[in-house]
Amino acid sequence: MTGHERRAAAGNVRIGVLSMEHVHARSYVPLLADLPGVDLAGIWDANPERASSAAGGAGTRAFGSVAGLLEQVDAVVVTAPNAEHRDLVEQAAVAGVDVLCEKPLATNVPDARAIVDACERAGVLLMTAFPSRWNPAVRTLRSTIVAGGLGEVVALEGVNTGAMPDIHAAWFVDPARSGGGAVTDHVVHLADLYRWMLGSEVVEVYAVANRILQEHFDGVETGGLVSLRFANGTFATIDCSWSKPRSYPTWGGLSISAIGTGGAITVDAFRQRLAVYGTREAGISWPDWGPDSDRSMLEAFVDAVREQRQPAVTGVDGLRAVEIVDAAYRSIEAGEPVRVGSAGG
């Protein structure tokens, strides 16, 4: 019985996740948990101690395999590290259950053409975890870019910055497991939102990247600039670097400006938070107050899998935003610019 199948047999959604290894899988779990019409029907990890830890924290079940649970859902999340994205997706495609992939989509172009062409072949929903589309002051920008208020849109600067996230996973700073550094890691996010806000392709893409920036990582870059230039003329940096301290009161952040023929606009997507001062070792935080853009993309995702039909983000988001990437590290290497793979068809 496919996923669709016990889905039309079943009341609630049934989704299970796939790794806790991603730092956002903390956060999807419980939210998966609290969502209406949803049953978080178990997690599977690599890890089996951090697979029971996970689901007893969520009142869920752990599995042992995948194949186990991905016969006892319609849907699942996929948080595992970048270079496991392909093998798990291409297991649930196979098994006929939608996915929702965490970014990158994975650490090749070919790697994920191939996660994309085989949720096409077998008829399964496949989203990327973008969550940054569903920020309101994002989403406010978007609206008004397309409504014409800032007149032609001739240039974006955007800032995607955050502390070394080895703090979270060591495997974020193994290429091997991640497919690269703060470009890898931070690019995608923006690339994503600047062609949703232009509703236009990158053709161009000019980067730098370096090790100066925190500790020294053989094989990872800590710092990067990206220059993108899309087919409608519009001009669009992204500073990608992993610059802030260890001591930094957050992750890091996202903000964009939007220049325009007739006028300008900054957004913060993460100004609404609290400042909160704690002892001397715990120093300050930061946690947000405002909306959370993580539980309205899972949300997003549980409506399209429920109704059947594209995601608001779909593959071929996470498939362009990972051309981006690549082009970035082909001019890196280059030290010039050069074409993005998808510019042109």
Second form
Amino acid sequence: MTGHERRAAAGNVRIGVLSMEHVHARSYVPLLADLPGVDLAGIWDANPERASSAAGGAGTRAFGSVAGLLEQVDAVVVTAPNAEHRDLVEQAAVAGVDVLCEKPLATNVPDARAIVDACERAGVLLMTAFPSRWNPAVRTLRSTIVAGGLGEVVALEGVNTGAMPDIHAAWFVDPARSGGGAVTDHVVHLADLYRWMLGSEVVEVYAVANRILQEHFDGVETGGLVSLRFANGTFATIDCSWSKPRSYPTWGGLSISAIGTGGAITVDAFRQRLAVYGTREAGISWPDWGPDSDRSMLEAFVDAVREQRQPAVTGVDGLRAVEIVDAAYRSIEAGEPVRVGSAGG
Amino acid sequence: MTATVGVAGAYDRRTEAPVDGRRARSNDRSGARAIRRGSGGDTVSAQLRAGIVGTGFIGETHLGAWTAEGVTTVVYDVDSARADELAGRFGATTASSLGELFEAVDVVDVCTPTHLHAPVAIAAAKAGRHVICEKPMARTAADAEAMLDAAREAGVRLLVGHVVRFFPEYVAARDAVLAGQIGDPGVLRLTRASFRPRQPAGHWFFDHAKSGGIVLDLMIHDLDYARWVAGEVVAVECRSAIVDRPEAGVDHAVAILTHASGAISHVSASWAYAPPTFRTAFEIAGSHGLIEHDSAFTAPVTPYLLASGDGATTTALADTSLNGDPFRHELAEFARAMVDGTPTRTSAQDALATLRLALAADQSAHEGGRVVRLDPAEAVR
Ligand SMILES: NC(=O)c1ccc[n+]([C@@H]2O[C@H](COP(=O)([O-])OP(=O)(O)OC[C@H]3O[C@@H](n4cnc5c(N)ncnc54)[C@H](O)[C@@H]3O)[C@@H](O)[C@H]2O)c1
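Starting from the form predicted alone above, please write out the structure of the form predicted together with the partner chain.
Every chain and every other molecule in the complex is listed next, the one we just looked at coming first.
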């Protein structure tokens, strides 16, 4: 029986979570437990203790094996360390289970392509987790651009900087498991948004990176600037640095300045926040009161699974973003702009 | 009030030179060298007579600053009606030729269109006058070198108005960096966003051969600041919308710099915004801290008046009305340098290095974003 046939019998979409290692899983799990029409069917993690504590907190089952969980669900959310996405997605595909995979889809282009191919071959849905596509400010910018409100777009500048994620988990800064540093972590969101807004593909990438920021750490790159050229002639840049110190009142942010023949629009996606001043020890925090993009993204995934149609963000979108990251690393190595995709090898 | 040299003097705590107003004043006599006394007050700069060449947009700004400093001013412009009008308004004298202006002043302040900086500056130096020149130093590196040579041969001082070094927010951020508050600078993002200058078609401004376009005119401010904070630049990549797609008519350019220190900078300059936008922003991320500034969020007074019009001037200039005029700080510091040789926070060599960087960025933009490398040794030559 395929996952889809099982669902037809059940009614609610049954979703499992593969790994709690990505910090985003901590956001997705309670949302999945709460979404109407969804059964959070279980959680697997390489560490059984982590699985059972997360499952206990969410009122669901912990699974000791991936295969065991895959038998009980229609779809999975893959939130393992980046390098482990491929193996888990391939298992899900073979089991006929639809997949929402955390970004970046993989740590290299062959793995990302294998993930897309495996899902295509098995006929399961594959969505890449780019929640910023559901951020209302970002959506407003995109719909303005698509409606021609900015005229011809000539340039995009974006900033997606944040705290160093080693505060969440050590694997984020272990290149064998994460694929790299700030460039891996932060380029994909804006690269994906730009492709989506422009309806054009990146043809050339120039990138620079360094390890000056976050002096407590010596390893992957902590600072990076990326310049992209699109097939339609638009150029775009991304500051992907882990530049927020520990004292910063929030995790980071995402902003875009869009420049066109009609003027300019600036978007600060997480501007809807409070400033809260606590005790000296608690310091200052900026809790976000804007709409929850993670929730909207999960709803979109569940709808796609329920209706068995292509999700709004595909696996190919994830693959394209990985190709851009790959080109950025090749450019950093070469000190020159490089072509993206097959032209770049 | 003319006692304003001390305002600029309050600036320097840890940079090029310890400068303080009282000391500068006590040095008045020793520095008098070629300077003849003007009829102004008793400040250092008030001993000077300044001659402004080019009384356009920035010439007017300088005239206001010199006047506030109590400096006697003479102005010259090929458009004599414009010069007369401005002189009348500020109580300055008009010269009928460059030669007449040189005769009447101690320092020549070059505010002509960019491609005409070099000929005026060189003529002034040859006439034995100190020279202050607006940014960019010149349209080409060869012109700038000729200016340096002329000043050296004549034994006069030459200073270039990179005025961002006199804006309090930029000075404060650099001071915080120098004080070690954020550690070593690692990633800089410098932004200058405004509207297309409202000059008639055919104006020198829109002629790349004369102005150098947005990179030499606008981006150069932040290119200079990037060097000031993070040191010399060894590689630059730059994209410019007007170069890539001239038919779209949008002036917007972005450069990515690699500094010799390993720091990297993102520098954005725009004339694509709606009037009266003039927004400057920067972020300096260091090895253990971060500095943020955005002029969009630092206006202490926000009028919500039912006035008509957008309030935009011909060319945008930062509103500095609450912080003292940075042009005045700049000219006062330069004037003191000319009176008594006090070091300044910027030199002509410095301005030449910034010009070379801007020319390299412009070249990159014209070669489709090719990475142009710079020799840092050349910058300090
Ligand atoms: N520091 C800043 O923030 C800033 C701002 C604006 C302009 N500038 C610089 O100032 C310079 C002038 O710019 P502007 O906006 O004032 O231009 P503008 O066109 O308003 O003024 C130029 C003036 O020079 C006069 N002129 C032309 N040729 C001359 C000559 N041979 N002799 C005497 N006068 C002559 C013109 O008649 C005009 O009045 C440029 O190099 C520009 O880059 C600097």
